[in-house]
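What follows is a single chain, given as C-alpha cells, in the form predicted together with its partner chain.
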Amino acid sequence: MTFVPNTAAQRAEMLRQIGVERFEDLLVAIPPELLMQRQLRVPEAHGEVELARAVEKLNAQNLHIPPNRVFAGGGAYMHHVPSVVDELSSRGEFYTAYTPYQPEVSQGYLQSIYEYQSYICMLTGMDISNASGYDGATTLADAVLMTNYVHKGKRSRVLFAPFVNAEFRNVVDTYCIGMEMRTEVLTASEQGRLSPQTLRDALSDDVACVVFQYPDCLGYLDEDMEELTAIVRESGALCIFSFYPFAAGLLKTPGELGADIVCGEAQCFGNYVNYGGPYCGFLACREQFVRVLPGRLIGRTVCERDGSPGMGFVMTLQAREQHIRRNKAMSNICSNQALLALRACIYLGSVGRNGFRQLAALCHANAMSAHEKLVNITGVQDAFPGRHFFNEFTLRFPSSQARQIRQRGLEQGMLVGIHPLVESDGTLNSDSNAGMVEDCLTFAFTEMQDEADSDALARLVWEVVSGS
C-alpha cells in the first residue's frame, strides 16, 4: 500500500514535461556506485487487515496491567484521559499542522498554545512559560543550561537536592557534557531532607543553580522549602523546581516557595502514559529570565481582523532561537511537543477549577487511605516516618522483600511500586543517598483507584511480608 495518487500515465506525462525519458535520468547526480541494486529489507506491505493482526499479535505477547492496578509513578502518572481530549486533539487541522510559521492561517493553534502557556504560569506561579519541550527531564536540563547563560558561563556547578529522580538527573548529566558543567547530589539528613546547613556548606560562588524536585522522587514534601530557597538566593545561585503539576490543585506553587525556574511533566494532563512517550515537558520562569528561555513562545499582538484593528497571535522573541541565531541560539530546539501541550490545555479547561481541585484531593485521599492500610501491616514502615506527601510515598520493607512484592504484583497483574534506585530500563542507579532507601518501594496513587484496589494492594503486601 502507498498513498501515492499519481498513476503511471500521469507520471510518464510529468517526466515528459520535465524533459527526461525515465525516472532514473533524474538521479544522474548520484554516483552510480551509490545507487541501491536491491530492495530494502523490510516486511512486505501490509494492508489494514494484516496490520490489525500484527498489532494484536505484538500486544498479545505483553503483560497487560489494568490502569487501576498501577501503583507506580516515578515521572509518569496514570490519570484518566477524558474523552473530549481525544476527540478534539484528533482533529486533523491540529495534528497534521506544523510549527505555525504562517500565523495568518494558524491563529487557532497559536491561541491554544497561548492558553497552554497561561495555564502553566498559573500552576507554577511563574511569569513566562515556553510552548513546551520534549519531556520533564529535558526541560530540567534546559533549565540548568539557562542558569549557565544567566551567569554567563562563570558558575559551573549544579547542585541537586537529595532525592531528585535519577532518570531526570541522568538527562541533565548528558546535557551538561557540552557546557562542561558539573553536577553533585547533596547528602540527605536522617529524615531524608536537605538541611539548611548542608545547603549552606555546599554553596559557593561557582554554583549556578540548585535543583529541587517537588514533591521529591520519594513523594515527600518539605515544609521548610522557603527557608532553603532563601539560602540559595542569598548565594546568587538560582532555584530550579522540577514540579509535578497535579499537586498544584492542593499545594502552593513553586513560585510561592521561591523558585526562579519551574519545569516538569504535563503528561498528567490528558496524555496517556504510552510506555514513556511522547510526553510534554513544561518550562516556565520569572520574567527577568525570558531572554534565556529556550523554545518557542507565543504572544498576542495587534493585527487587522475582519478589516478593522484587532488582536491576534504570533510566535515571538524568535531571536533566541536556532532558525534565526544558528550558532548563537539559546538552544537547538526546533520540534517541541505542541500536540501534547494542546491536549494538556484541553484537559485543564475540561475539568475546570472545581474538577481539578477535586481530582487532586482524590489522588491525595487515595494515597492517604492506602498508606494507612499498608503501614498497619507488621514489618512495613515509612521510609521517613512523619513526612508529608501528596499522592506518592515510600515504604521500607524487611530485607529483600521489596523485590518479591514487585514480582508477586506482576504475577497478579499489578504494578506495585517502583524501587527508588532502579531506572525504568531496569538498571540500578546509585548515589550518596542510596543507602537510605535500599529496601524501599515508592507507591503512587491517582483518581483511577478505589478502596477495592488499595485493599488488593494491601493484601498482596501482607502476603509477602507475613510469608503467607
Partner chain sequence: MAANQSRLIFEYNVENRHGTQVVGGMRSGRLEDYPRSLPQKLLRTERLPLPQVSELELVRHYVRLSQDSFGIDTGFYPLGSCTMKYNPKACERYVKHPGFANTHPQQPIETLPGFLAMFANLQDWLADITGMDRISLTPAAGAQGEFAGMLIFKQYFASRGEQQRRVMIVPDSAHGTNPASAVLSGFTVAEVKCADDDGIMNLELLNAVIEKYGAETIAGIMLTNPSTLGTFEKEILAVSERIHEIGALLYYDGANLNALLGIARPGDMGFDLIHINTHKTLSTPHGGGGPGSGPIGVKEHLAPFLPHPHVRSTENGYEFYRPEHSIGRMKLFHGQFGILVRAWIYILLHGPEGLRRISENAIVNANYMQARLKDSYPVRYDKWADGTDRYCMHEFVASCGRLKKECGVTAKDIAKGLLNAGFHAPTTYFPLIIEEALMMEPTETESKELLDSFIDTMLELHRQARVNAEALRELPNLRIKGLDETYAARHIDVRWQPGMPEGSAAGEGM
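I've shown you the form predicted together with its partner chain. Could you give me the structure of the form predicted alone?
No partner chains or extra molecules come along with it, only the chain itself.
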C-alpha cells in the first residue's frame, strides 16, 4: 500500500474546518498526566540509500533458516507457493484496503470466493462451505457453537478425542464460556488411540459434539475413525473434524469418514507461514446445517428457463448474520479472509487435481523416508510404534536430548521439530496431565525437503543421541 502524508497546509485547513487551532486541542478529553510531554525519541530521517543500509544491517542479525530445513509443523506448514499465486493475488482488483464483505462487492471477487468454497467442499467431502474464517482455531470454535444451535442449547458437553491441538482447544474453551458449554478430553489408550468403548462410556444425551483431529496433533491417523463416528452419530451428537486439508490428496475425506462439520487451516494452500498469520480458516458442513453455518456464503444463480447454472454470483442466506439477526447471529464474523482465500483458490487451481495428489504423495514419501532414518538411530523411539501417519510424526528421545537436538539444529540452520503440547491423560508424559512434552519432538515434512535434507536431520540427531 502507498502512503501519501498530508501537507502542513492541508492539516491547517482540516483543523480550521473542525473548529480548532491545533491538533493538541483534539486531545483535551485525555487527562494531562496520560499524555507524553516530550518528543518521540526516534532517529533523524534517512535518505533512501541510508535507509536500505540500515535495514540490511538489522536483517543481518536475524537467524535465517532455509525453507527446506524447516522440519516443524503443528498447524503451520512450509509449503511451496507458486509464483502465479503472488502475481494474481497482488493485482489491484483484489489487493485493496477494502474488506470485500459488502453486498456490492464485485462479481469477480464473488466468483473467486464461490470457487474457493467449491474447492473446500471437494477436499472435505461436505456439501456447503462458508467464504472462510479467521484461522483454524476460531473455525473450530465456531463449529462447536454450531452444534449448540443445532441442539437448541439442550446439549452442553463437548468431547475432544485425545491429541486435538491444545491451543485450538483453548480457543474453544473461551468461546464456550458464553454459551455455558463445558469441554472434556477423552483418555487415550497406550497406543495413543481412542477406543470405541471409551467413547461409548463418555457419550450421553447431553453431549453436543465430539471433536476429532485428522491427522491428530502428533501426526497420527486413527484406523477406527469410521467406527468412532458411527458411535457418535448413534448417540445423537455431531462429529466435528479439525482437518489438515493437504491430507485429502491421499486419504479419505472427513465426509467419507462420517463427519458432520469440518474445519481447519488453509494456510497450506498458497499462503506463507508469516510468523503465525494472518491465516485463513475454512469451515464446511452437511447441507442440513447450512442455516447455522457462520460467516459469509456465496451462491450462484440458476437459469429459470432450464435450471442450468448461471454466471451471476451473490451473497446469500444473509439472514443468519449480524447486520440482520444482531445478537442472535450465528457468529461474530462479519467478514472473511477473502485475500487469503483467494490465494488458496489460485493455488488449488494452479496445481490441479493430479498435481495436488502428487504433492500430497511427496509429503508422505518424504516423511516416511525421514522416519525410517530416525527410528534406526539407537536410542530414538517412535512415540506410538506401528501407527500410520501422513506427513508428521512424533519421536521420543533419552533424557534432555530433545532440547539439545533443537538447539543444535538452530546452530546448524535447521528448525528441528517442535515439542508436542498436549492436554490429555498424560500418555506421552507420565509426570503431567497437560503441557509441553519435553522428551518428545514432532517432525513435519512437505514437498520442500529432499533426501539430502532428511540425511542432514538424521546426522544431527545421531550426533546428539550418540554423544559424538
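Numbering follows the first chain given and starts at 1. If you superpose the two forms and keep the largest set of C-alpha atoms that fall within 1.5 Å, you have the rigid core. No experiment lies behind these values; they were computed from the predicted model shown.
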Cα displacement of L88 between these two forms reaching 2 Å, rigid core superposed: no
Is_shifted E24 between these two forms (CA, 2 Å cut-off, rigid core): yes
